[in-house]
Structure formats: structure tokens, C-alpha cells
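What follows is one chain in C-alpha cells, specifically the form predicted on its own.
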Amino acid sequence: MEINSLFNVTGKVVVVTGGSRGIGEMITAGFLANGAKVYISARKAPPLMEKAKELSERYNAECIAIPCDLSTLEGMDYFTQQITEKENGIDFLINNAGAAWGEPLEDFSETGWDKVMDLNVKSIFFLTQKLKSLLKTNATIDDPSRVINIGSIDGLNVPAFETYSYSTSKAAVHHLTRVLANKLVKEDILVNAIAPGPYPSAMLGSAVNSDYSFIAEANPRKRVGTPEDIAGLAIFLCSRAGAYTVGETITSDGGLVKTAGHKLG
């Protein structure tokens, strides 16, 4: 019952897609700070490599960069091959890589639809499929492996912006989480989702010109999310403390979804 046992992730091998910035970086930092080895991915190799070096030095831990495009099956195959060559098994898969697209309904493009759905939904399914054997290697009934899919409160609420494919994709992520949880729990792999609200990120920042003040004011907690908020929740889900939580979509949004009378936009 001691806290160091309940939330211990020391020595675990973690994969965080899109782990070099935003929420992905926050989750990566949380695992590194607590003794895990973390593999991170992104499309742009130079900033990814630099971020892995920076995080490794900051937390005196091993952060390994694998540049690839996870919106394609070829990219997923390459990523899986790289992990398989380096590890006999992994403990946690954090499906965080994502994209957004905003256009008026009348002009919304097929490009904007497909780009978002491919990265936000297709990659979660096929990457989980491809990494399942590595997740099974270390999985036991007492210490199951974990998959966390990063959804969004935009998949629960009607979004404030015209991001039709994004909100649809995140609703799909939440339901896919339940479907995968039902299948994989039998193999001691637990699948859950986190639906973040507003956190500082390139994606949200571009929509609000990096001014989060009005978003913070509209939030019941009167602030946006912090690295501790999202990393702590991810560590809970992956630790002994979260080993009986299956198929859930947990909001991390300061109360936006569940508190009546609060809505962005």
C-alpha cells in the first residue's frame, strides 16, 4: 500500500507516439523522471532527436528517438521494426500522435478529413495491432501491460471550432478504446483513454495565437492543464494503482465536461 509501490514505473519500457512536444512530451517527461525508458516518435527527425537528447540529460534517463510517419502503414511497420530490434518486450504504449484541421463546413476538404483520421484513428488501431506481441511479452495477471489512447474532450462535447474530422476522430478513439479493451483484457493488456481538455500545445496554441488567458478564465479550475496533471494520470493508469481500470475514457480538463454551465467558445 506504500505510494512508491502503488505508482512505481521504474524500469518499465514505454512507447509514446508524438512524444517530443505538447502532451506527448509531458507524458514522456513524467515517465523518464520516474525511472522508465521511453521511445518517442515524430515525423521531423532533427527536433525529435534534439528533444530526446534534452530529456535524457534532464532526467538522467534513456529517451530514444525514432523518426517516422505513423499516418502510413509503412511508417508504422518501420517504427515497429525499430522497437523490435531494440526490445524483447514493452510495458506501456501511449498512442498520443495526432493532428487537427479546421475549415468551414462548406469548404472542408478531403485532405483535412483523411490526414486527421489516418493519424488519429487508423494509426492507433494498427500500431496497437503491430505492437501487441511486444506488449504480451511482459504482461501478467498481476502486472498487466497497458495501452493509453489520447482522445479529447472535443470527442465528448461539440467543439468550439470547426474541426469536423478532429472531433469525429476523437470520438472514434474513445469507442475504439472500449472495443480494444474488451479484446485485450483477456491477454493481460489493459486499454484506457485520456480525454484532455486545454493544455499548452502547438495544436491549441495555433488556434488561440498562444494566448491561453481566455481559455483559463472559462475553465472551472481557472487555468489550463500542466505537465503534472497529464503525466500523473498516465502514470496512475500504468501503475499498480490503475491495474483494475479497464476501458475507461478519463477526462483531464479542469471540469469542463462534467461541470454544468462551463463551455469554451
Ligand SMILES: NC(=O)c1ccc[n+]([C@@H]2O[C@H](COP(=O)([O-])OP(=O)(O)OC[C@H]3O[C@@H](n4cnc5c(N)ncnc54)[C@H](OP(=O)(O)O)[C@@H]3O)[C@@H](O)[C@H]2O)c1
Contents of the next structure:
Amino acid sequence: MEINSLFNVTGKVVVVTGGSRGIGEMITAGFLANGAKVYISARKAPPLMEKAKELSERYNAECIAIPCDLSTLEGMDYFTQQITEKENGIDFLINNAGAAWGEPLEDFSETGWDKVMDLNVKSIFFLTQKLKSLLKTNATIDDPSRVINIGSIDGLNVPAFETYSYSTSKAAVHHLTRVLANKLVKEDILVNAIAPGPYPSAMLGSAVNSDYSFIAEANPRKRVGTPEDIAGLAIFLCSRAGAYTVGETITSDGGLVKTAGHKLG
Ligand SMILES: NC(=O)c1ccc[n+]([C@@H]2O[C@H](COP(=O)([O-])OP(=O)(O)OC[C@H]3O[C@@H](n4cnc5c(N)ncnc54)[C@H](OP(=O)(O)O)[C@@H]3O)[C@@H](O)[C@H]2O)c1
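Since we've got the form predicted on its own here, give me the form predicted in complex with this ligand too.
Let us now look at the entire complex, which starts with that chain.
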């Protein structure tokens, strides 16, 4: 019952897609700071390599970069092959990489639909399929492997911006989470989702010119999310403490979804 056992992730092997910045970096830092080894991916190799080096040094832990485009099956195959060459099994898969697209309804492009759906939904499904046998290797009934899909409160609420494919994709992530949880719990792999509210990142920053002040003001907690908020929740879901939580979509949004009258997120 001690806290060190309940939330222990020491020695675990973690895969975080889109770990080079933003929410993926926050989650990666949380695992590294607590004794896990973390594989991170992104398309742009130089910032990814630089981030892996920086995080490894800061936390005196192993952060390994694998550059690839996870919106394609070729990219996912390459990523899977690279991890398989290095590990016999993995413990946690954090499907975090995501993209957004905003355009007025009248002009909304097929590119803006397909790009978002391919990365946010299709890649979560196929990457989980491809990494399943590595997750299974480390899974036991007492210590199941875990998959966390990063959804969004935009998949729960109607979004503030004209992000038709994004909000639809995130609702799909939440339901895919339940469908995969139903299948994989039988193999001791627990699947859950986190639906973040506003966290400072390139994605949210580009929508608000990196001025988070009005978003913070509109939030019931009067601030945006921090690395501790998201990393703490991810560690909970992956630890002994989260081993009876299955198929859930847990918000981390300062109360936006559960309080009336708040729209921004
Ligand atoms: N920030 C928020 O307020 C917020 C709120 C709700 C949900 N979310 C969700 O949280 C997740 C992370 O978002 P973020 O805000 O941290 O975004 P971000 O700062 O734009 O980071 C996205 C990460 O994904 C990587 N990525 C993008 N496309 C990729 C591809 N095709 N293949 C591999 N990696 C790719 C990016 O690196 P490269 O560009 O180098 O590929 C980067 O590492 C997303 O699923 C997002 O929808 C964020």
C-alpha cells in the first residue's frame, strides 16, 4: 500500500509517440524521472534527437529517439521493427502523436480531413495492432501492460474552433479505446484514454498565438495544464494503482467538461 509501490514504474519500457514536444514530452519526462526507459518518435529527426539527449541527461535515464512518420503504414512498420530489434517486450504504449486542422465549413479540404484522421485514429489502431505482441510479452494478470490513447475534450464537447475532422477524430479515439479495451483486457493489456483540456504546446499555441491568458481565465481552475497534471495521470494509469481501470476516458481539463458555461479548450 505504500505510495512507492502503488505508483511505481521503475524499469518499465515505455513507447510515447510524438514525444519530441508538448504533451508527449511532458509524459516522457514523467516516466524518465521515475526510472522508466522511454522510446519517443516524431517526424523531424533533429529536434527529436536533441530532445532525447536533453531528457536523458536531465533525468539520468534512457530516452531513445526513433524518427518516423506514424501517419503511414510504412512509418509504423519501421517504428515497430526498430523497437523489436531493441526490446523483447514493452510495458506501456502511449498513443499521443496527433494533428489538428481548422478551416471554415464551406472550404474544409479533403487534405484537412484525411491528414487528421490518418494520424489521430488510423495510426492508433494500427500501431496498437503492430505493437501488441511486444505488449503481450510483458503482460501478466497481476501486472498488465497498458495502452493510453490521447484523445481530447474536443471529442466530448462541441469544439470552440472549426476543427471538424479533429473533434470527430477525438470522439473516435475515445470509442476505439473502449472497443480495444474490451478485446485486449482478455490478454492482460489494459486500454484507457486521457482527454486533455488546454495544455501549452505547438498545437494549441498556433491556434491562440501562444497567448494562453484568455484560455486560463476561462478555465474553472484559472490556468492551463502543466507537465505534472498530465504525467501524473499517465503514471497512475500505468501503475499498480491503475490496474483495475479499463476502457475509461479520463479528462485532464481543469473541469471544463464537467462545469457549465465554459467553452474554450
Ligand atoms: N495541447 C493541447 O491543448 C491538447 C488538448 C487536447 C488534446 N491534445 C492532444 O495531445 C496530443 C499531443 O498534442 P500537442 O498539443 O502536444 O501537439 P504538438 O505540440 O503539435 O506535438 C505533436 C507531436 O506529435 C508529433 N507528430 C506529429 N505528426 C506526426 C506524425 N505524422 N508521425 C509521428 N509523429 C508526429 C510531433 O513531432 P513532428 O512534428 O516532428 O512529427 C510532436 O512530437 C495530440 O494527440 C493532441 O490532439 C492536445
